[in-house]
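Below, in structure tokens: the form predicted alone, a single chain.
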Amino acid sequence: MSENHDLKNSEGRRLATVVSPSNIAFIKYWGARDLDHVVPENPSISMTLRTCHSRCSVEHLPVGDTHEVRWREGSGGFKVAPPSFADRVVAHLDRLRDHFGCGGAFRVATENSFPSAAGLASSASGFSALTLAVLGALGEDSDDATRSELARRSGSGSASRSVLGGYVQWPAEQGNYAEQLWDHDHWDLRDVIAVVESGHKEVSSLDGHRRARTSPYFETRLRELPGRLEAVRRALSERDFSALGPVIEAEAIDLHCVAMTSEPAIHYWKPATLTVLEAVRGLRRDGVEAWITMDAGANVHVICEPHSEADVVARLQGLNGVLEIIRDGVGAGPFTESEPLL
């Protein structure tokens, strides 16, 4: 992330805008030891994206208690957000402004350039540039571990991955915050997004989190885990999309087995995604290597290297169901803006 600043206008308002991306993980977060503190199961690698994003701007008001959370939607004006929004971000603004001990509250508005609560990690992206506006308007100078520490502390685990560019473990073989593996430049990757619901989800991640260990598949997965973790990483490290392709395939794939083996069974996928599914293999007949991952959602991401992104796109293009394409790639993480929501 850029250096965080401190945007005062005229006023002498304490201002702070960042533009934080989403990202997709390669090796699951699905399973906690302890959800109340995000204390996962296992650790997770992610590929931290570009075009879908969070956009927050954070004023902090000396005095006062009560904090303002606004938020837009599509391309009508900012509005105050929903309760089951907003809930969340004022208990992250409240265990920050604990943390720094400063006292006053603040004014939120943020807005994501992607559907929201639609399995595409908008708490990663959201909660990551909350948290880093809040460090900027506080003036608060940090590394890349607090700032991920910080993060993880909204209840959003994958946030934690997002205050990072390029490809990301977390948690850091030392302690629960992520760590970046490589940077964007590594390796090339894209990620080519079929929408194929745009609404919000039924069920939560963090529902799915605390169903998870009922599935009779969840510790089988987990035997599969640290195979896989290593076969990701050697394989990134190697720009190995041979190697890597299958792997993340597999992984997506059980964590839905988990899903729809818990108790209650959750269903995310919809008729379009195995439409999706079946034309991602179709690719692969045709000789175009391209391997999909989903997170806790209906819509399918495929991953290739930009040779392939053309023909990813081509097959995609006007299948049943598919609501929207959007183009993403491996990023360079958040960055600060001048220009506030506020």
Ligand code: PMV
Second form
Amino acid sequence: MSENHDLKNSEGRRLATVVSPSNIAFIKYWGARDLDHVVPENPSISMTLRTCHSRCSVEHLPVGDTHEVRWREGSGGFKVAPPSFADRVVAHLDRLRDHFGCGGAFRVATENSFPSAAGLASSASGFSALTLAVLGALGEDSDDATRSELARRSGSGSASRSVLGGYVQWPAEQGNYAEQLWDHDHWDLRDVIAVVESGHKEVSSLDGHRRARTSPYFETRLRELPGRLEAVRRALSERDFSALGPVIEAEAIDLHCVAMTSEPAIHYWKPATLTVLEAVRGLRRDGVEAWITMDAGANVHVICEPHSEADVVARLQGLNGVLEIIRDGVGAGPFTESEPLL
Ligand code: PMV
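Now the other one: the form predicted in complex with the ligand, given that the block above is the form predicted alone.
Below is the whole assembly, all chains and molecules, this chain first.
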């Protein structure tokens, strides 16, 4: 992580502000061998983004105080976060406090640059930023593996990948932490995100992991994965977009097949999801190489190379049901800031 801007406030208490990007998985984490300890069923590979991010400030409070969690959604000011979010944050603050054996409590302020809990991996960026800001506020100078492991233990496994930039792998065996495969300079891939749903999704990814094994297609997907992981690693290594695209699209569709056939079923797709998928097939028919991937939500990430980005944006803009287009791409990972949110 670049630069260390951890500061002391007027009362001499230490605070830190971290901006952490979201990430988009090319091979997804879906289903856990041990959900309580966030041990995944399978390895995952992602691209860290640069535009979609969370910003989080953490102040270390003296013993006797209690944790405070504020967030800002949209344009208003910071408010006390609702229990559905604050409880997860507080649980992670307690976990980190126990890990470092320190006393006191934390004051947290956090915001996202993009719609929260809508399948755009806001928990990955949010818990990565939170973890790194707590480390900063405690003056802990951990290595990448420790940062990743601590972020993973938040409960959002994908947060373990967001602490690193570029192309990142989270192995399933010895899967405590993620590691960088290549940095962001390796390959300038773009992610044009068609936002078709900005509200909170109905079923969290945590519930998705919980239900994954109930799908009759879960084992089939697991059997496909070793070949797919190898294909994605090779395509990334060789910067071979024609090899990468079909694999990541098939992988995303499979995840949603598993979700739709879980018990109870999870239907993340909206009509506009299909509209975007059809538009991307149309782009390919017209010779523009672009392939989709999706997280646990209705929004569609269209992955392409820089020379195709303008065509992709033009085709998606104005499609029925597309609320917003976010132009994103591979990013360098989290960084600290000097200006606190608190
Ligand atoms: O990290 P979680 O528990 O929010 O799960 C992430 C699930 C997916 O975004 C669908 C896949 C992934 O690997 O990011």
